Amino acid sequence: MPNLTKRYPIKARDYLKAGEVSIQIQGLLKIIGFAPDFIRRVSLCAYEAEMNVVMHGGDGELTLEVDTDRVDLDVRDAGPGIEDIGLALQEGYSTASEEAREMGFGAGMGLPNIQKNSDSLDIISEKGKGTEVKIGFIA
């Protein structure tokens, strides 16, 4: 049973308020007193799949659990969801759209970047039936 669990909203291409929940989280895990390199790590993955659920997803929501030795992040959206999780998980792979390119977000990190800094990474996507990530870190 984790000791704390907090639930954000995320709004699809809400890209004025993209990026507050990864601030929010991690302004939270630093009152908790985790380690700077542990908040980085786990501030970069909900800001990269934060800023998937603005760029990609119908509306969605990240929730934390923190536990005194972990941090989860379960991140869910009611997007088209994700035909090819292999092909998603490649670098420089990306299906954002013009207008998120054109504000310089769509580079085909994201996904990868969750792998790189994450102790474990499960996606679970439909195509049409939006898509769950959920993200752990062992503090």
The other form holds:
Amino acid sequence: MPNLTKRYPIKARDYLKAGEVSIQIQGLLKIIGFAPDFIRRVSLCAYEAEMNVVMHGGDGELTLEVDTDRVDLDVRDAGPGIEDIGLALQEGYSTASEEAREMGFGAGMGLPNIQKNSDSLDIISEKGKGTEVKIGFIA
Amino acid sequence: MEQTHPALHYVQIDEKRCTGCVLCMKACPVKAIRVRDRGVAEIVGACIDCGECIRVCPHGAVKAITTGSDPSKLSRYTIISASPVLYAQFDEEVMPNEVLLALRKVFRYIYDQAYIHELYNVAVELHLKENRGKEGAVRPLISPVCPVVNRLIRYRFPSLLKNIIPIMTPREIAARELKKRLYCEKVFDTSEFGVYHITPCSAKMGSINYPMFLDSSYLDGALGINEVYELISKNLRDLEEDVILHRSSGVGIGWGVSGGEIAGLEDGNFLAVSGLSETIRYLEKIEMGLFENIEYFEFRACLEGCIGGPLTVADRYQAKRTVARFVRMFGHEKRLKYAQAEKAYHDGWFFNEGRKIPLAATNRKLSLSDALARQKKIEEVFRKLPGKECGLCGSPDCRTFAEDVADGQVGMERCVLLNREKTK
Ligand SMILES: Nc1ncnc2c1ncn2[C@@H]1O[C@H](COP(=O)(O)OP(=O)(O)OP(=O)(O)O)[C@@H](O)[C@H]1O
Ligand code: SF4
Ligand code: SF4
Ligand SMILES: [Mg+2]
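Could you give the coordinates for the form predicted in complex with the partner chain, as opposed to the form predicted on its own above?
All chains and molecules follow, beginning with the one already shown.
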């Protein structure tokens, strides 16, 4: 049984609040006392996943599970889904809108970054039915 | 000496004046204030001397402790090194040199610290140049100038202590050089003189008594701008002397406003951020690794920079206009010999020997599983609270109250709103 579970709602296209959830997670892990580099990895992945929901997905939720030896993130949204997951995982691939690009996003580096900084990554998605991104970290 | 205990701070609340309202407690960005059983506000947590509480207190109950709080502590011969923020406190027609002359009527030796700002800029440029393309170089680097930011980093972002650039602050360099010079010239016995910084800042006194990167400060104390303002205004009226004490160009004076420090740097990828909430936001993101493309951050805890410091007299926006005027007047050309500054850099003039990165200051060290259990307890308490963020319990917000309850500092019964529901 996981030790601590927290849920955070994420709103699609709410650029003003974007990033707030991952900052809260960073603060929480810091208070608990994980190693700085571990916190950096988790919060960076949370940030990329959160931003993807804001930019590409629909309204969703991030579930955080914290144990002494691991942290898991489960990020779900009810958006358009990802058609070709293999393609989405490639560096530089992006379907970001003009609006998002103007704000400096859309380099197509989010998912590759998550892959690089996590210990496990599982993406479940179907076109039209939303996306679930599960990310695991071993402390 | 190093500060390891959070209780050491130089902002203090006068209990006789405090009415126990919750304004300062709510304003404190690090949630260091509580109103407990005694009914007055008390600083109980890791205060960073930012002075937000000074700004919001309607009763004048919160003050910064400086050397000026007890002038008998001033040395016999007082050497003054003034922050250029001082120049922007008067009528626009009052020139920096006049301010320095007015000071000279009272103090023995007056120095224009802004000149050192220009030298410091050269040192940062050279350091950044060395860092470029260097394998494993720390990025981004952070300005060491604002002591509130340094303490914030130490308490809340200790993994970024290594990012603070290892160059001495201009105020320390200025004090060191003044001491060297006066000592060599044998003007007077070292034991009889002290170098004091005139400052807009409520955190300088702490950074002098408990410096983070030095064994001990070269400065002997600090005077708030608000403490010397009247004296200067009075002396400005009949200035006879005509010597040039003001040495800096617009570059050094411009430092008083946010962005002024990086304005003195050659082209590069820099960012200036001011205000505590924005500073915290950026530090959080830097810790995530999101700003490795930026080379250097100028952070100032006060909104708009040091002209917004809690010990200033003039309104920050008027002061900003005055600084802009001086920058136009005295120009964007540094008044120094570049080759000399470069040589000084390579000779180690800008560095302090044996600089150590201080330890993180945390007041709690639980094992991971205990910390996790604590966090679960906090969540449990938090869920029961009404979430109105009223502060009547004496903690700044519901989440902090939940933490205080989980830590056994206060009981649940302090929640006024829960009690009211129960008695209904
Ligand atoms: N939650 C999601 N819902 C729908 N599509 C998504 C979602 N997350 C990612 N994608 C798709 O995968 C692509 C690649 O995502 P990735 O995060 O790698 O890059 P990006 O978001 O486009 O740019 P960057 O993250 O560098 O700002 C996105 O452009 C988008 O088409
Ligand atoms: S000086 Fe700043 S940190 Fe200290 S108690 Fe006041 S508001 Fe809080
Ligand atoms: S911005 Fe300037 S005045 Fe304000 S806390 Fe920092 S150094 Fe002090
Ligand atoms: Mg992305």
